[in-house]
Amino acid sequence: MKMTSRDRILLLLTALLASYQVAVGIDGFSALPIIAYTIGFGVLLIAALLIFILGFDVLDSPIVVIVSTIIPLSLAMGLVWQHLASFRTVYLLFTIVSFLAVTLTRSISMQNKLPVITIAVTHGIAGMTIFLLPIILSMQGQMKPMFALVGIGGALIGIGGLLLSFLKTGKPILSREIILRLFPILLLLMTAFFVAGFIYG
């Protein structure tokens, strides 16, 4: 599907926000969250630029599902490491195993539902972590109320990841045209909520 000027503007704004977050927005964090957030927003930045330059056809690459999994996994890992110290090791193992599982099920041709289940579980758990944890922390007063915006970004990244993943499996939730029309908007909105939440939260 042909990319419109509006799509390119939205993708460019997404890339600018992601680059700001990588360069400025994660100062003062400890080592692992900095690494996790840098990976997450760095992949988001590269993805937005690749789609901007190459168009929506780049989403047809088999590696897209694997790459799209890195973003929620790394952002969720950063949040858990910062705010749930007792779950650090467990979540780190979940992150590693989930990424390897997605990579394996995407690299080997399978006729069963395992690839779809793997994607759904990975995106579901990571997305819910990013969605719920900032909101709970804000409600408990451990973080400023605006930190809940990170949770809204988490909800959007979960929706975007699942739409793209099921599109790649050949079982799209919505039509390809609708998904591609929504994708640049989702990317920009989730990035904006993430950046605002980290800045003002």
The other form holds:
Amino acid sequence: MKMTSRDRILLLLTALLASYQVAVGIDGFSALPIIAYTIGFGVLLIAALLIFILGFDVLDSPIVVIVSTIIPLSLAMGLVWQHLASFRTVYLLFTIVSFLAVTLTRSISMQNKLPVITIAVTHGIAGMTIFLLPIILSMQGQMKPMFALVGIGGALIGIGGLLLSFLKTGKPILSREIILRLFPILLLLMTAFFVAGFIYG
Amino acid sequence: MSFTDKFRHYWSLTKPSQSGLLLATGLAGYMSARCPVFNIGAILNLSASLFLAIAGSTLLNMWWDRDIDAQMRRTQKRATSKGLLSENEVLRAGLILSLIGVGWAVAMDARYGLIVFAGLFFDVVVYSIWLKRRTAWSIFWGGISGAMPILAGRALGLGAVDWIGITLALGILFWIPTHTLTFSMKFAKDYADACVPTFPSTYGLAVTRATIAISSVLAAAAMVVAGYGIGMTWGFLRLLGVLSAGLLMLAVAITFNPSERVNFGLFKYASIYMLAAMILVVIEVI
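The form predicted together with the partner chain is what I want next, because the block you gave corresponds to the form predicted alone; please supply it.
The next block holds the full complex; its first chain is the one shown before.
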């Protein structure tokens, strides 16, 4: 589907927001969260630029499933490292193992449901972490109320991931055209909520 | 022909996007010296002299290459190929712009002027007139020419040529093959029709792709080292690292999983990368 000027503007804004977050928004954090957020927002930045350059067809590439796993995994890792000190090692292990599992199950041809289950478990845990942790932290008063925006960003990541999965399986609940129309808006909103949550939270 | 039409033809012959990107590198080089960046007079003088020199050398290239441009589908519609502007007129315009640009640069600062002149000399004499029709390696000399604006800008701001300026210039020098080799792969037939030797036609696609990958790695490394040398904050270095990773990823993709789409993606991304790197240098010092 042909990309419109509106889509390009939205993608460019997404890239700019992600750039801001990498360059300025995560200063002052400890080493691992900086690495994790740099990877997460960095992938978002490169993805927005590549869709901007190559159009929506790039989303048909099989590597998209693997790349789109990096974003929630790294953002969740950063959040857990900063706010759930007792789960650091476990979550780091989960992040590494699940990323390797997604890469492996997507690289080797398999007839069973293992690739789908792996993706579902990875996205499920990482997505729920990004969605719930900031909201719980802000409700408990450990973080400012605006930090809950990061959770909304997490919810939007989940929606984006679902739409992409529907697109990849060829059984979309929405038409391909609607999904692709919504995609740049979702990408921008998701990034904007993350950035706002980190700034004001 | 009306004045407006003539201006439009000349404007397109100066390759505004390419000239604009080279001008941006010159400005970034100047600002990287952390000289008083809001010295409007110096910035206007730098912009005008550099733009005139770049536009002049591009016009001279267009004049020299008019015969091969006419044979290549991509360039057949240029005013010089279609005969919309007379050869002598384009030559005169190119010489006048070049002389004014270089003269202005020398008047501002002899060292700066010398580097601007070197860029023009390498571009017109060494790259276009001497080597372009003889060897695929001409792009290396074209690359040196493309690296001169950033070196000139920094030398003007600093009053000297230092290792950071040379590293910035190396960043551009190694970035140029990423840009031009993907271009020569895309338009391989055009270049073959005009008998212009290119890397793909001389060494094959595999070697060309490997060259693109290696030059991308070197360009990214040079830009990050230069950024560190300039004193970029960690945040900006992180961002430069992320953008460089995108360049490397595409370079790896074109080497191991080549396709027309990846080729086009790398070509476009390389331009965005360089522009973003220059903007980062400017924002950093502001």
